[in-house]
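Taking the form predicted alone, here's one chain by itself in structure tokens.
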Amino acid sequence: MNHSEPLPAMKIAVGPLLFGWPEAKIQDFYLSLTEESDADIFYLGEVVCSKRTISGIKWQLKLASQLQESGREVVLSTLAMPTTEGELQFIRDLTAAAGEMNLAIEANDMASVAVASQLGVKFVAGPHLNVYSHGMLEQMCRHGAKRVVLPLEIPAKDIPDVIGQSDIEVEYFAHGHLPLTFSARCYTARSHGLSKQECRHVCFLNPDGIEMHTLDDHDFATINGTQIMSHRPFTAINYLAELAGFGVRTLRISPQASGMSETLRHFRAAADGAVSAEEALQGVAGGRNISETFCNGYYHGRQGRVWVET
């Protein structure tokens, strides 16, 4: 076995689960995690629909507590478009709870970094800040983030240019399907004849979402719930030691129905230098075809859709 250089320490973070679930799936799954990963991080709470968090806080504050007995940090995460005064309520009031329990929540709009500001409560500006900048990360950092998450979009040369001399941490979406764009419309609903409003919860039926192709049947996105995502997830995997190298301490894997404990060990192995960035990527291929099976355009500053080969 090959074996590569440690790189400078580097967290694991299970990222907020995007897809639909029913909330003992949930608790299942992430309590699951605290024995069978070595996941330094767990961000907790609905970023895509509201009509998702069906037993409102308390169910998710208790997921949090038990979380966090486990010795891991827990970030509770805001919606990306709250549309609406309830909505609005809600992370006002998430927020309240989080600054309670002395935990951060991830801010995916301004509304929540505004509302984290005003309550004195810590907070991750997330990956849909569009933190594109050094001076966007400035400023997020004048609001009291105490880690930032990289957009998705963003290639890797332009990395150490938003990082630069900053000592704040930095977070990077290191696999997963990517969470592109979001609406007012709820897709899956729509797909089964359904409005949002009375949507019957049917993004319950597809964990891992659904399948998006093209009029001449070629890949193209995923659909989940109002949610627009990659058809392919996304990996970088293989390229550890370059983000770290850029400063990226920690990486961020998003939730996926199955093999969730495989990818976070692969990851973690990549990281401590235990196997080489080649055996890393195809331990998470699991002997599928690497460039049919992920993405990376972005990273190259691509189209996000399509396999960079190096």
Second form
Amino acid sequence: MNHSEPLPAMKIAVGPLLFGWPEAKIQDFYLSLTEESDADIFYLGEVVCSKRTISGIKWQLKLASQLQESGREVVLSTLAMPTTEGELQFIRDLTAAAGEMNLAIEANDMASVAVASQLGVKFVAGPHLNVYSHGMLEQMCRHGAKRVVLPLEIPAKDIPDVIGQSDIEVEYFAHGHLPLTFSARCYTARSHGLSKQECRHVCFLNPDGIEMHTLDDHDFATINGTQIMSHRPFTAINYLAELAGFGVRTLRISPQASGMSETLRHFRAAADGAVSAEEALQGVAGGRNISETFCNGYYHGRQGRVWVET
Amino acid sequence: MTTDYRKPELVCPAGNLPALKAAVDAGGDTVYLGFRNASNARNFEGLNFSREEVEEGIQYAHDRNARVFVAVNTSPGPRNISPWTSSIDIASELGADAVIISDIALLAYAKENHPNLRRHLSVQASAGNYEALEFYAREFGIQRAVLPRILTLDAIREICSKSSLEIEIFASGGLCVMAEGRCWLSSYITGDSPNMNGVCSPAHAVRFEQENGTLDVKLDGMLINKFAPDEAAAYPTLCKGRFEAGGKTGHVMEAPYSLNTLEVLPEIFAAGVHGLKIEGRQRSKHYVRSVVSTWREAVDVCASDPHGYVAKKEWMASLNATSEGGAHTTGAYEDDWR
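Could the form predicted together with its partner chain be shown next, to go alongside the form predicted alone?
What follows is the entire complex, opening with the chain shown before.
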């Protein structure tokens, strides 16, 4: 990969924070990134568990307008598995507010697609809507999608066929713990000997989730409430030129408690061609052994957990 | 206030023609099946139906007043969509009573090309609320939805009362503890997933190794369980393995229990669901005959007297004896599981 060739302009997006943090910490996190990074897009909002949205949407809208004032695009992310009337109402309220603020939502369930499409609010089709084919992509566009985030397991070489002749903006999950699955059961509460009903918001005690490993002590997963994530962060920082060639125009970096602004900086440098792919990869590794730290199997159509050398 | 009880239809699994006949003979109202390709979520070796077998199966079922649903419930990849669309075409041509679909591009295809073929939303679509269901109804004309196994009975009752659709729920068999269609655990470890390949924790990735008297179970080389010499080992599904988290070792996600809702059948009748689905297309005709017979009797008993209904011990014993983990749970249907 030759880093001296200019890449098509790539936008850098800070994905929705998937972990459960207290509001003050979320606020500090996003506001500090407006100063410490030049990320183009901020996704903001609870995706995993409605019990974390304890004080409603007002503070989130306030933070959204602060982020907007910094000149960034703000997208309000919605719940991935709404099942109760309260959760549906939360989505309706958030979508209506997004419309008033001229913002898009990130739809992570067909309920959000339905609400956005009824209210005439633009949406980003999130990674859990399973846009595996061009037919699915067209359906999303028809219902008002302005951008589509591809499913995590899709092999990168398939991206051009998914996009086809469409001019919709495509976003790729490019860095972070992979959100692999959702359940009705809260595994964080369970690991603290509690039920989901009586969870006491124990996820606030685990800002990077809880590690789950195999009985012979190999890394496997990260518990994040009702969500299971990959323990290893995925990274495609060394494939940005190829991704640009495949038609990807936005790179999602999924938030984690530490090192976020450094990661964003490395991505910006790599996307701008200011450093080589290898230098960027060494940069995000920060001295750690790359093949023991990251995974990129999904990029190559392989087991998600493996690291494939270029 | 009196409660209305709806007697639901028993929707039974068939992985091959003998299982289909067993399900019909044992009193199944409906059988669901898939073609022998990646278009369905039980794409296991040696399983599923050819076109000729589907034709014979539909004939056999229709002659006995039973129905046949064809599952086309994985997502086509970006290149060759024809195994999926031709499965829908053939199902229509052979007179299937419904197709079960998760992908909206395929729903749109079916609606446009076969408007008179009933469209059911697969559990793989993970539609767990009435807002999503009404969207599918409005846009793609679905008549029924199979709900993901993440809802409580209260939530199911609410969906039945607010949705215009027929609702089908899982009643018995293997228990997915994750939201179906939104789970990439299997491809993270093995490279193959339910969404893209129609498989979870596929047999080709499973290895059993004897290690100092214990049985180690590996999935694509990763240790997912250890069994003591006297311990029964169920099929090694990833989410039911033993792991370590937070200083504790065990079934971090779920124990290898099967779903069994016999004990809450009157509540299910009261919720107003139209279909009770029995999981197990990968199981033998003997399993299908045994489980369907038990459920036929239970549903009939409950329908004749929902107030006096009690799940009989022999029904529970029979289901436990054939279940994969030898034990059962009502899963997410009851709050305390969560």
